[in-house]
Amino acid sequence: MPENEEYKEVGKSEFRSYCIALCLSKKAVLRLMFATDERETDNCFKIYAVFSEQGTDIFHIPFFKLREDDLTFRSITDGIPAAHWYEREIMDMFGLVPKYHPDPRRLVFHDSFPADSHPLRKDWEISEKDLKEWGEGMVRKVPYDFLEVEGEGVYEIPVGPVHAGIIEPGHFRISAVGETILYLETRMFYTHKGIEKHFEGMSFHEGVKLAERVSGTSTFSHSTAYCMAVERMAGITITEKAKAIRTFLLELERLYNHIGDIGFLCAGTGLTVGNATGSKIKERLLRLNDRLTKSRFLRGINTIGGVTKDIFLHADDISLTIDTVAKEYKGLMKLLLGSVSHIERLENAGILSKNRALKLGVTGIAAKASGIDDDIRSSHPHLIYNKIFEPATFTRQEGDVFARMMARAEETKCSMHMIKTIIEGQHEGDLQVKADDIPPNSHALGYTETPRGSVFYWVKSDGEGRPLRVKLRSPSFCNWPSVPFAIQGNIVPDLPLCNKSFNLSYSGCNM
């Protein structure tokens, strides 16, 4: 078992205590929370919650077993509320029913699917009854109860499912007073994926590719976490030079995204110039991706064990680019710093308090923005990050657009920084060591800083050393709720504009 993870089997009945307790005497952030069926080997099902200590390398993870003759717990959201998503899902996905919950309508399923059906249960098929009540919520219209905001003058403005442009679909419901937004509710998991129950029928090694497909933006942060959790689960050390491959290019990943980011702020103000210079960089940083790799987003690259092309081969090529994208990014920033109108549209927009995105467990830029120093390269490095990244802050006080937009910009210098020292440094090692069989019955934590902040993947092999388990958790299933904090006050043509400044992923919650 990995050193940094300390795991606590408590009763089901002291499980909220003792998490809440972990919150206040550790100020520990619930990272993760998920349930397991470990019915063929332990007779129960369990419910596991993923705490990292402030300050410390160090996770703590609580877990209680439930029996079949009693699937309730109680809820921990009230007193952690970053909780509401993982046990309204845990609902979904098990069947285990969280007494208490504020909110217990679900959250993964739509009106169409079946009730009493739940996939990540081991002995789940679909099932004759499933076929024939499929759509039945749909026919007889069945409502999602959205809240209503009643009072006088007070109307609904609908907002998808589905969208302009390419993205996946993702409803919001917006109550207003004129232009005015009084409260903003969304619904995801429109297109969910079923990727941890695809993860179970594949071997350790074929499910990298998986995860690298359940987000494009991510693409290596998902593969890297992946192939992080099973290396520590079968005690795989990778070499100096994987390990620096992997950096380098987690943190180019950054550099594109933050980059072509803050270039699309500018499609919320008008400011075409802004939106197409930060295109045109990023561009230029995907196409060096797909020379130094074959692939346009980084993928192909990661396996088990470390890496599969050296990218150092392209050194020269690498700081030519980088240095002219650190010319064109300057020239990129000076425009929009000096342009009035830009500025006056992101300052005082899209605030979310540094107290709501505590409680709600907010991670990566829109945490940065709010005044939370969040980074789990430096609370927990990985990697070569203990030799080449500063823990300098990136945080900002205001919590609005602005702010979003200059925590991306501080990261952008960052990891241009990197990149160069990096390339310039010398890595010794084989790109891959000898992975064997993943040891039955082990378990362990992978993680990574995406662009959007933390991605944790929790993996458990089964007897046969075969998957039982692939919990997955992207920044923005932790950010979505959120949304509508920042939102509530800004009048309704700038709802565009703040959700940009999140630019968080419908994909990342369809997993």
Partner chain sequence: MNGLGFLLSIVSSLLFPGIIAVTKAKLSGRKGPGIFQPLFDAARLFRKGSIYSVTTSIIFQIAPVIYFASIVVALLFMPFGQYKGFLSFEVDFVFFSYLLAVGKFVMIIGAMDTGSGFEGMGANREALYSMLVEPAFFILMGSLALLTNHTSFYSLFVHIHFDSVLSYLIALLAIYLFVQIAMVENSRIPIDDPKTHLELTMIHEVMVLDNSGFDMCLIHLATGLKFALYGGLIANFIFPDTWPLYTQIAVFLMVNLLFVIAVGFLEAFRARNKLEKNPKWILTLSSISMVVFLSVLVIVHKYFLE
Contents of the next structure:
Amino acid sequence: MPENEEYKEVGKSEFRSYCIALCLSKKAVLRLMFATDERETDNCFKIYAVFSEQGTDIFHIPFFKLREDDLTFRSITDGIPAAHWYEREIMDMFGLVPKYHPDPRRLVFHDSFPADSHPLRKDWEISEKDLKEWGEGMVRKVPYDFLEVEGEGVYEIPVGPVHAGIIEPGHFRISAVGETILYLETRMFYTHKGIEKHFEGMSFHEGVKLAERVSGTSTFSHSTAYCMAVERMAGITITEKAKAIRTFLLELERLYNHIGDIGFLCAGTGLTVGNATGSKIKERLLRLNDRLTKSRFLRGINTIGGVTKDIFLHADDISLTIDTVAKEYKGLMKLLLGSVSHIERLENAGILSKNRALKLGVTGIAAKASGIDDDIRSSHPHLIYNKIFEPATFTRQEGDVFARMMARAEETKCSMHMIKTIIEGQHEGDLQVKADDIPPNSHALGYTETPRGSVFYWVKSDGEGRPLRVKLRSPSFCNWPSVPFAIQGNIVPDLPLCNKSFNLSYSGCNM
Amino acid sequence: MYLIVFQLLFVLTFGIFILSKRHMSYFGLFIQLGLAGITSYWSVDVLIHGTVFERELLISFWGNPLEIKVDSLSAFFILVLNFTLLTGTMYSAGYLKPYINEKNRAEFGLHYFSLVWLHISMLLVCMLRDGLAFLVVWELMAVSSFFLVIFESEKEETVKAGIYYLLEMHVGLVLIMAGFIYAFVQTGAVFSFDGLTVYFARFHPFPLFLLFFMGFGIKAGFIPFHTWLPHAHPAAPSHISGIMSSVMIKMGIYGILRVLTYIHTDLLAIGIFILIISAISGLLGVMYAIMQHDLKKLLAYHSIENIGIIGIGIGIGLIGVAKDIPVLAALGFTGGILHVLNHSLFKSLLFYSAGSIYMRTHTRHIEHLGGLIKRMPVTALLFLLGAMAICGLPPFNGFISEFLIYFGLFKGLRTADFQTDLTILGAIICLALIGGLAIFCFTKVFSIVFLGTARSRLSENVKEIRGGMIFPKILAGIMIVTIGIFPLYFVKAAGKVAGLYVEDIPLIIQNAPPLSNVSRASLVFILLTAFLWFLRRMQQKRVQIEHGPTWGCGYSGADPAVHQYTATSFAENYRELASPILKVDKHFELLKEEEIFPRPRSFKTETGDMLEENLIEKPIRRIIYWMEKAAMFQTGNLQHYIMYAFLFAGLIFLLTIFKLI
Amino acid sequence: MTTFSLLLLFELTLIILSFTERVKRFLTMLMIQGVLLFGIAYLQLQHINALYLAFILLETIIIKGLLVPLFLNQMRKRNNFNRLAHSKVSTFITVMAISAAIVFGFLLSSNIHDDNLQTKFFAASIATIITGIYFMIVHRNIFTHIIGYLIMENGVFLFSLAVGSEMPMLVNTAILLDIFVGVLVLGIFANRVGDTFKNMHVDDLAQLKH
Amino acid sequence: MNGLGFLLSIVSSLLFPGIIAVTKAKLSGRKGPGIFQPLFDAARLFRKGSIYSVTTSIIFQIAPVIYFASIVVALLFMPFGQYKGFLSFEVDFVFFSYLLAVGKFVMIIGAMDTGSGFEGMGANREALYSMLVEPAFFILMGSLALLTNHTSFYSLFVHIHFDSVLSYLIALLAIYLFVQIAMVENSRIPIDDPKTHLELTMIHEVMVLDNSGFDMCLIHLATGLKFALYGGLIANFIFPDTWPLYTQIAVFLMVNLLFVIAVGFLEAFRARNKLEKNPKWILTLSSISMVVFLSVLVIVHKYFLE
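Can you return the structure of this protein in the form predicted together with its partner chain rather than the form predicted on its own?
First the chain shown before, then all remaining chains and molecules of the complex.
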């Protein structure tokens, strides 16, 4: 068992007070909360909550057992608001009902999914008829109540699930008067792919491929986190070289995402040249990816026990490209910060207050822009981050779109710096170590920082050493609930801009 | 002969009371047709030949024979009011049908009797010159319209609005009376309009004019004397609102124009004064209108706006006369006066349409309406016609009058001096803004009421109204289009009136404004539209036409009624700009910091008339406050009263000693 | 005519100022105003001696156009103060008020017939002074106060051109001194207040005395 | 020859949207579509069928037709040097402006006819902005009328002369105003961004979400025509009628081209305004035209210097 995970079983009735005490006394942050169906081995469901303590590299993981005679538990959401989506997800997927949850509507399933059907239970089945009706989506079995703003003159704009641009599906229900957004409600999970269920049917080695495909823009982060979890279960320590390559590619992924995002913000403000320049630099980096790994999105590199390619063979190409990118990026930032009209749009738009961000457990860029120093690279150092990562002043206090852009810019600078350091350093060792069979009944966390925030994998193997449960939590899952708070009170045309500044993934959320 | 018939018709009006409820409207219409026929005949004659028609009535007034006098000014107004009153009565037959069972015969009779007498009193207002007689018919107009307003007297609000209206009308009457009396006392000339000539020739005309302006301005609804309009118009039945808004408030304009015929000095100050008041009325009228969600109240505010446009025309006309810029003077007056006619046409059309909507849906609140164009297509298209006309868009009549005013303004720029140029520029800006705001307002009204889907149960399953109520609207519509495309004769008629103030009118009207070109351009526009429409039809025959739901981003569970734009929203953006002038309270709380799981929320706005609040209601509260204070002296104790008497006597004594009185 | 063109440009800067919210643009406009003032003064005072001209050059371009804005820019950077805090009065009203001030300046000057008064300068100076005062009244922020003050000072400069073509050296020196004292005192003060500067209101100044 | 301006404008209008797109593409380092792409699009739309929302009525169908007709008729006023437009009369710019207002009016109600929240928003914004820009245009035309003592497009442009520094300044300001008014009227950056895919932020483009086929074809063509309208006015404003005809035609086309490229530049390097800022920004156009008016008063010696 990895040394920074502290598991503790608590009674079902004490769970809530235990968690709240953890939050209060140790300033712990809820990172992850999930259930497992362990009825075959322990004859119970278990619900885990992962907290990370501030200032130390320790995860507190309290859990409790739920017997089949009473499948309800006391919700912790009223004490720890960050738990609200996790609990609703557990309710949908396992049929374990959080009592006194302030918002007990469905989360993952849409109206046409049958009631009392819980896919992540091991014995889940669905009838042909239900499957058909679910697919067509015409029959409303469990209607979803949107929160309505009462009053004369309020109108609702339904945006999505089909959007005008090439983006994934999500439904936004805007209640507005004139241009002012009174309230926004989001409805996600249009493309729920049942990834966690899929993981259970695969071997651990095959799982890497699936993890790579959870979210297109952070494939490498996901696969790294997954590999890390499995390696920790198996007790494998990978070589320095593999660590360096993983770190390098993680930062490369961050780089192309951040620059692309910064450029893409310009599409929201209508600054054509900025948008095009951003895409151009991103494309340059994607081509570098392709040359390094034969995949534009860095797929096929990670494997359990290490990496498959030695990208340091291309060191010259890398430093050349990065230099060009650094130059172009500097030009881009000069253009953006010099454009008064652009900055005017960004400032004071979509403010997410620190208080709310903390309560909702927001992670990544959004957290940093709201004044929370949340970076798993520094708080739980992994790979070679403890050697090269200097947590610079990423955090900004404003919490607006501009702050999010600047947080990205800071990280970009830092990533470039780290990439250079890694390239210049010496890294010894083989590419991979031999990964033996995974020990049965073991479990571990894997985590890393994607461009959007922290991603977590929690993997558990069953008695035969096959996956029993793979829980993954992408940063988008934590951050989507905060978007409506940032957007309320803004004007309608700023909604896409605010949304873009978070740049959350739909797919990464709809696991 | 005609004169006798004319007066005989007065007597005949009492016949209304002996008829059954169903026949009253026809009889009223019959009498009005007679009245209108005779007076129109006189008026047309006057306008064509440029003569003045004078006759003595059979009735005498305190021994003085009553004389009626129709000059071009009277003639123009008579024609305008005849048309609208006839359409109004025609419309009333259908509109009042649902009330036949509710109201008794006396109430119905009183309504039609008042209607006919409103017609008569307005005709006489335009024809009588004697001061006392004028005041009597002026009062008659107020009283008869009061009875018309309170038709639905079972509603408390209606009666309140009616009494409020009557009160304001009396304030106006007192001011006008004071004007006459003052002039009479100062000069000793005849107690009539003609007597004013002497006064204005001898004294500084501005103060007395101000008195008359205020008196007539209350009727006309210039801001800040507009407060009765938004109350009385929604309260009255729709044909009455139409008549009041279209022609009755114009009697105020008539009064002002009449008084102006006697003034020949100090015109610059008067002109600038009228211009400023009118510009304010025009702008504020339409600005308030945008915020209204009560259809008839909104139209009432638009009347204020249009009075403003008329006033702008008259104001710059006066400035033109004073500064000796003939083209400015001629076109200002002509445009303003033509707008009197134009406004009466489209405003009556709009009010009649609003009435039809009210009749079918029982609501005037536009947020409850929607999608009516599919159920009431004729009403919708006629309303659209009126809306486009009131926005001053070509090829409709509103454009012609505004075009004339613009023409005068732009033509006058060069010859005017520095200050006048700036004034002209101000007028141009105001007109342009008023036009733009009117478009803003009427796109809102038309879209919310007629387009999209029904916003509430009230506007579902309604039926189109029938012929009797459509016909008067079509008449008005035809007039609107005719004036819009072939304006020349109407402009000439208005020019005749303007001739009372400016010389050389025919020359300017004949030569300067490119009216035939305007009609040509309008025709080109219409033909091109028709051609394109034809082309479109041809193209559509060849290709596949499909029908589906409005694009809703692929969300199938949408409720179209909730997702369409609302009137409040339409006005919301603009509200921010106008916030210093408008008083709008908005009630909505954003989520609090602690509120992660939102409670149900609500939104509410309240709009008030800030001018009314500050000019009328606050002073009244003040007065009541002081009166209550003053009531302290009224102790009911005899000794105290004796003491007051002594104090008073003492005061007088002291004042006499110091030769102060 | 040429002088008038420059004055016109000067008034345009006022209009731009009226709807500006970025502090940086405010400072740019102040710079432009300084340069324009030099142009105006130069055209007007060509015939006076070189010393005066040099002095005017110093006053307008160097101080008004360069030093003061740069100094303020330093302050802006140090305090990271980029936008003017919203005042209660909307920008919409500001634009209208300043346009009205310009027209009012013209109207007023066209009504004054005095041989000693040059109407064009008078018109522009009235508008500028009103604008300056307006900014000082409407905004409660110290920085905006300084800017309003500088605009007003420019108005006074124009006024001094209006009353006589020969600009008395003494008056000029006084104006200069005034600017210095105003900007420096307020600036140093504001810098010292430092962090709270962004939200610093003039009302708070009084409290700080104690 | 009276329709020369009209014909040239029509010709150049066909290329305008293409040139703007190409300029923007080139500036942002992309290859971009061909200049004729918008024309191909329009031709394709002309051949296509239509789909109508069941919520809509006749208003929705006739709106594009009236809109297009209003712009074409407005183009008929376009003079060319010493040649009048097909239509030309005193104070024709009032008619011109109100005619464009008719087009806007029907487009607004056409958009509202669909009962869609998006289109309602677009319609609302369009109504507000076009209302605010009206005074700027009228003051500008008033200034030019005052300057030349003529009041029709044709005679106004024929009699305009620039001879002093002040008049050059006025000319510059007038051109600036024409360009900006054109941007507002055409719903381009900085007021609106027509090329974004975000229906929540647009003005004009979101109003035509539900239009298709022939109607859409007209709307596309109208965009070019509307640019040509203002491009033509600017061109007329610049060149004097004394030049030989061929030079005039060349200059006319050149000015149009420059205008459109300028629009492309502006759009490439400027982000669009925050929506709240738009009304204020449009209002400053009126203020600037007011300053133009005041300076014209100086030129015509109504306001005496000294």
